[in-house]
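Take a look at this one chain, the form predicted alone, written out in structure tokens.
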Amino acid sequence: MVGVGLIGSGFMGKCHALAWTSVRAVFGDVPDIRLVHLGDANAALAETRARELGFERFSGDWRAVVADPEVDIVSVTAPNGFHAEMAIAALEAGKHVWCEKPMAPDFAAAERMAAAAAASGRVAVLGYNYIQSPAIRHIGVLLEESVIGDVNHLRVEMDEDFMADPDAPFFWKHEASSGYGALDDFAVHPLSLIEALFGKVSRVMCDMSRPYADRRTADGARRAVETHDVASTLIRLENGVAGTLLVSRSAWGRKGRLQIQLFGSRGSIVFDQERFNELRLYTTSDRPTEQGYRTILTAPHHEPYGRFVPAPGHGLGFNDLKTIECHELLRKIEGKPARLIDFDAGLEIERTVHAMARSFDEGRWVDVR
């Protein structure tokens, strides 16, 4: 029996709860999951969410979740600025931690999180669920098999339009306390794909912008936007591959676009998160008369797709990736190989993000290390 605590029950908190509820039914090879304790901003909200999500008890104080002796694993899905304090407290209390990305707005806080994880001997991982996609996993197989030859260039873009409306109100993601903006919120996901498929970034050159200088507040006043919603970065990987990383939270028409293009000596690969269950492959090994991108639909032979759907082309969804990530976490706790971004790997992603921000401030190329 594994006792689960959840801190924060918004969108990502619900995703974690659904993953904990379904992981055993989907994969089978995991212990019984017990939803023990939910904590949120106040007791009334916590009570409502605990009833909806199936937790046995609730609290308006997250520290009660961490202190609960029946909680073995704590899911941290509170806003970014709270991650460090909550994760470190849980680790020091002897709990495993599943914390949403990014680690923390402040790099020193992220370092403390990594140090606490190392000192605790517990498993501490971050919610980079896009690396769990069967399509992304298969791209890794294609790269290992050199199907497109030696990769010489990559392009990664992540765009949404939830901040595209100039009349939308000011909220916490516009505050400097939340981080840099699109770099913390979005760029970390493309960096997790790069980490999973290639390794580390060595050098960066970044530019950022604010499409809208201010936003209206609840009282009708205008407040300056403190974060940057758009970032464009030139990158160089440690293996020598060059690339670009482009992110925007103000891109009208983009709903969940995370596109990666890989160009090699014998072909190329394209994946777009808005077409979640397919990838496109071009290989020069085809006859010239048939050369062109072929569309590959994910299917049961693209693991672990078959755990959810027995038929090709029917497709998985965002929450399914969280269930896969939950299963990988349980495997890691059992000492088995697992596909995850732990706090050490997450710290390298944070290091890259902060190097990008420094590059923008100083107007030059910056070495990540």
The other form holds:
There are 4 protein chains.
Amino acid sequence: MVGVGLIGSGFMGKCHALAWTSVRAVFGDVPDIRLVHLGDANAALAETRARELGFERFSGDWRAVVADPEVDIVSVTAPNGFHAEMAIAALEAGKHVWCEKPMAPDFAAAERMAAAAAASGRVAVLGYNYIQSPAIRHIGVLLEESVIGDVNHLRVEMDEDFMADPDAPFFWKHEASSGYGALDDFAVHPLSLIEALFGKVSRVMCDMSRPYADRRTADGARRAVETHDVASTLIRLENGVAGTLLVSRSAWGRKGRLQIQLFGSRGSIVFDQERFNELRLYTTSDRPTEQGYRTILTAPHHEPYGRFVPAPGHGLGFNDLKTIECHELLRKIEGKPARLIDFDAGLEIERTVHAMARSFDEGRWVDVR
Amino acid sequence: MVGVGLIGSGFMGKCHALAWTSVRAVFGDVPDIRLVHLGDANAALAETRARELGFERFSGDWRAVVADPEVDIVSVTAPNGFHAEMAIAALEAGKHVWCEKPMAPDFAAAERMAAAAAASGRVAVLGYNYIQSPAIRHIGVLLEESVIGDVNHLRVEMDEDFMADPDAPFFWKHEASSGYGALDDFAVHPLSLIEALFGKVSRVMCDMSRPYADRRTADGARRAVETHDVASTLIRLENGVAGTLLVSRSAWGRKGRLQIQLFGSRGSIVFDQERFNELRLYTTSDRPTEQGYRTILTAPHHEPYGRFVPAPGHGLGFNDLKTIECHELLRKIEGKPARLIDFDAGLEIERTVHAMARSFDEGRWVDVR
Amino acid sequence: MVGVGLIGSGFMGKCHALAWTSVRAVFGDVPDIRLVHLGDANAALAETRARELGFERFSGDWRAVVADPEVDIVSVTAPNGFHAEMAIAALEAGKHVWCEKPMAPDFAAAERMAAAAAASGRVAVLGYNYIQSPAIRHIGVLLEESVIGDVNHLRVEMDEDFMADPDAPFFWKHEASSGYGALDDFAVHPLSLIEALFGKVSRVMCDMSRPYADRRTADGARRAVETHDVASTLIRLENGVAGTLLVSRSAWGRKGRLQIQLFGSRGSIVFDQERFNELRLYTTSDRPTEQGYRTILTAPHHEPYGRFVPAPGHGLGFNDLKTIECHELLRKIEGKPARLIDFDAGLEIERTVHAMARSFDEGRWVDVR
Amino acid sequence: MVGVGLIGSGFMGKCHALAWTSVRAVFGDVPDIRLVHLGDANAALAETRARELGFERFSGDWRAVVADPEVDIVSVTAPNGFHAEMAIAALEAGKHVWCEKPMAPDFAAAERMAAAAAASGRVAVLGYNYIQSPAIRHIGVLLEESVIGDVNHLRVEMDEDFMADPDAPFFWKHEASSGYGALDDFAVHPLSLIEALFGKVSRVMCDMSRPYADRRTADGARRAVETHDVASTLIRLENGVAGTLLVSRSAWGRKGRLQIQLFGSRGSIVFDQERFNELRLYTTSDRPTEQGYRTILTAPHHEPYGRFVPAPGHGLGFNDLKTIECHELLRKIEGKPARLIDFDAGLEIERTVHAMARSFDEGRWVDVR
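Could you output the structure for the form predicted in complex with another copy of the chain, given that the previous block was the form predicted alone?
What follows is the whole complex; the chain from before opens it.
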């Protein structure tokens, strides 16, 4: 029996709750899950959400969740600025921690989180759920088996359009205090995939831009935008591979795009999160007259698709990725091999983001380490 | 508080269980759900599955589920041949029934089911989950708003390849006693969409074929295949629209294809279940130089996508459709409007399938009613 | 040196002229081509078009073209109703004939054309250019090599939207005297592909419909439409394969769609003329975890792509298909093997179209022969 | 009457010849074209090719073409290293020059070409045919009309795989003397599109890489590759727009990819040369529930598609782009407005390429001018 605490119940909070609710029925091989304690910004909200999401107790103070003796694992889904304090408190209280990405706007805080995790002996992992999809996992299999030979170049793009409207008003994400902009919001996701599939980034050269210099404020004035919605980065990996990582949160028409292009000596792979139940593979082992990208639909033989649906091509959903992540977390707690970005790996991702920002500021290549 | 009984725990049984598990957290506006009693072919299997899926009790006899006084709703997911007996027993015991499609191989049995539902005063619905997807629902909205004008022609195809391998052995689905073949397996799904979007089919003209005349048996002999993996039907709807309905379970490469093409006087709509988070729309209201099919990604403004994910383009999964269906069922039980295929509507679908088969046998157009 | 006469200089007339102009430079292995004589509806038009298209002489009377002793081959691109008279006259004058499809609205006239061709000893072929594309030719290669095993089912759709506007006025194509409607306009194209790839159609069961019952006339009244814009046909081939052939000229959004789906015992092929530089192939010889449709871009190893461009994926255009057809015609005249629909094969296509119409009229299956 | 000389008769030489052959019949509004003189590496080859391509005279010495008094325009399609000498000689002989891209491996030579063009008073243009496609031209119209608002970001990729095979032997394109690699081969094409659609590039930051460090030579040894098959560049345009330009000639699976993504304040445009008869457009002027990328098929209302085919969606081919370019050239010679990259604009493209290479060498941002 595992007791779960949840801090925050917005987009990702609900996503965690759904994962905790489903993981047993989907995978079968996990302990009973008890939804013990939900904490949110105030007691009234927490009560409503606890009832809807099925938690036994609620609290308007997140510290009560962390202190609850029946809570074994704490899901941290509050705004990024609170992650460090909450995660560290939970670890110090002897809880396992499942914290949404990124770790913290401030690198020193992220370092403290990693140190707390190391000191605690508990499992501390981050919510980089895109690495969990059957298609991405199968890319890992294909790379291990060298199906496209040695990878020599990669391109990754991540784009959405929630900042694309020039008439939308100024809000906190436009303030410098919120971070860099698209780098914090998006670059971390592609970096988690690069980390999972290839290893670390060694050098970066970044350019950033602001599609809209200023935005209207509530009082009818205009205020200069301080963050950057677009960031384009030349990268070099420690294994010698060169590539690019391009992100934008002002790309009209893109809703959840995360396109990966991997080029190897005997083929290539293309993937796009907007169609994450598909994978495109080109290999030179096909007869020349019939070479072409195969569009492979995910199926039970792409782990762990079959735990959800026994028929191919029926499709998983976004929330299912979080359920897979939850299962990996439970495996890790049980000491089994698991595919996750823990706080140490997460710290390397954030180190890379800060190096990108520094590269932009200084207009030059920057070594990540 | 609603008590749930589940009969059968295979592909669709697990799918029902996941829906029952998630529906409260996803939608919020439903009563507490209690997973009371799971019945399966024998007690050992039922026990294992009850534990995995989170049911309180189990039984190797489905009648125990139906008789359980704490069960309010019975999910019937046993093989098709058992549907009638189980559903009728549950209705007679005063339970609401959520039965997987199709109703029954034998039309008289389906008629008895509909009669039992009418007599019971309980809610009795079928698991036609494809009508629940946000894209399909949005097609309904577009048709109501006449965005593509008056529909004058439709084409529907449903194809998979689980029967496509000529070297796979003879099994019960190749026996005439199992039904017609692709008509039972697949044609009912497109018919549920036609029923939900347009109304009834009035006339049919069907051709069927067998890709493989015989198959090997366990003893190394060959046995003639008695069912048809492919069925192609010319149809006329009661509203005067002409169309075609083509199905195959031996279509190599198709995994969960269900393509709909709707042609109207001011535009057209194309949908494919293999990419069910997308919808393609062509309208003549666009400027001529920019007319083209728009690929619309599902988003929170396509009901009820937003209950799952607040961000557009992130995608629902196959199991989410069953959760939506479950929510509709709970709404119907509460007397609210709901989008479902009940036993009466289901009977009309099966009537159409039998008319198709008769049309093929007699080589002529057949009136459905 | 080959002398060319052209009758008609509209859409297909210009297309023939471009083919005659380019064929030598593209293929290299053909005789010199001399554009001798262009005939059109009147002398003024013929003069203008002869100058633009590069013909030496012109005439307002097509008989002058046929009679011209320096003309060896006559391209007949006048309206369908004139084909028989022109082609027969040209054959009787000892010319080879390259006539646009279809042969004639009236089957007896088509029969006379075939008889005249047989009697003349000249080459007489039809402009079914879709069979010439490198992708379609490569489908032929794949079928010969049995790459998808034995084909057991096919589906063909041909759709455009030039009749889709309900506000467009009544014109001659809506009169019964123009033929059946979509059957004449479109069904012949898919039939040419079936003929080229598989052989003859043996039985048909056709349904037709009118999206718009009447249309406005010049005087502001409304007149009943007599032809059918939509035709859907169940077909059986002489080789036993079952399939469907669906055509519409009122399908909003479709511009030049001609989709073919071929299902075999070891794979499937999908092709769409709107992207005719691509071919989609699924085979079970790929490893199961990587099976999927390959999108194959046409390339020099798909004959005769390389005669146009030596680099893969650069794409041929619609007019290039006519140039290939022209080359095949020249090969046939030289006695070499050629891939063409001659008048005999064309007659079989028209026989099938008339059988479809009769099937619709009588509401029953009709044997083509 | 215009007399044409052609130097070189390989891939692009044949492409020029086909354009010269067809341009009159396609467009109608141009003078008579006479194919006067073809020059190639030796007289035998020139004779064969002149016969095939329809030229009156031939020569094994290109200077004879330039000197021919009946030649008005010289098509220069010899290897890049010869462009400067040939083009300058032709201009000095009073001919108009149509030279394949790029101008010259050496920037000083390109400058001499531009100077010679200026001094000659003749028309001197480059073969950047991708800017001629109806889809690209229509992008220009959409940008002029501000259909996607103000463009704030662009991404361009150009990829092929003709260098992707690691087992292919070392040849002259791997020697430093041939230029930089992918920058020369490919980057110039996207730059021509940027030049045509937006204007000049002001700053660049480039990274290059070698997928394969060495290759086998004829004698069985291995030789270090000196050029770079991959180049990735951060760019800034003079109009302030930021973007990226990524090119590779070792990208397995890509055959003629040239993808453009343009992001504006009210929409976005996506184009890929591998499907150059299509254009994808997203605009916020659509109703939110139906916003999505429209796939627009080229049609007669996209200039000058209708000169080739009067029906939409039938598709132009790669060679047709050169015919359009040829028509623009003839218009320019007649003093009409024309869409072309002349030697001055071409020089700016090459200046940008050299700045990219310098940026890579020095590991820093470089101002193009």
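Each form is matched to the other, and the largest set of C-alpha atoms that superpose within 1.5 Å is called the rigid core. Quick caveat: nothing in here was measured; it's all calculated off a predicted structure. Residue numbers count along the first chain shown, from 1.
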message: Once you overlay the rigid core, does the Cα of residue 226 travel 2 Å or further between the two forms?
response: yes
- prompt: Taking the rigid core as reference, does residue 175 move its C-alpha 2 Å or further between the two forms?
  reply: yes
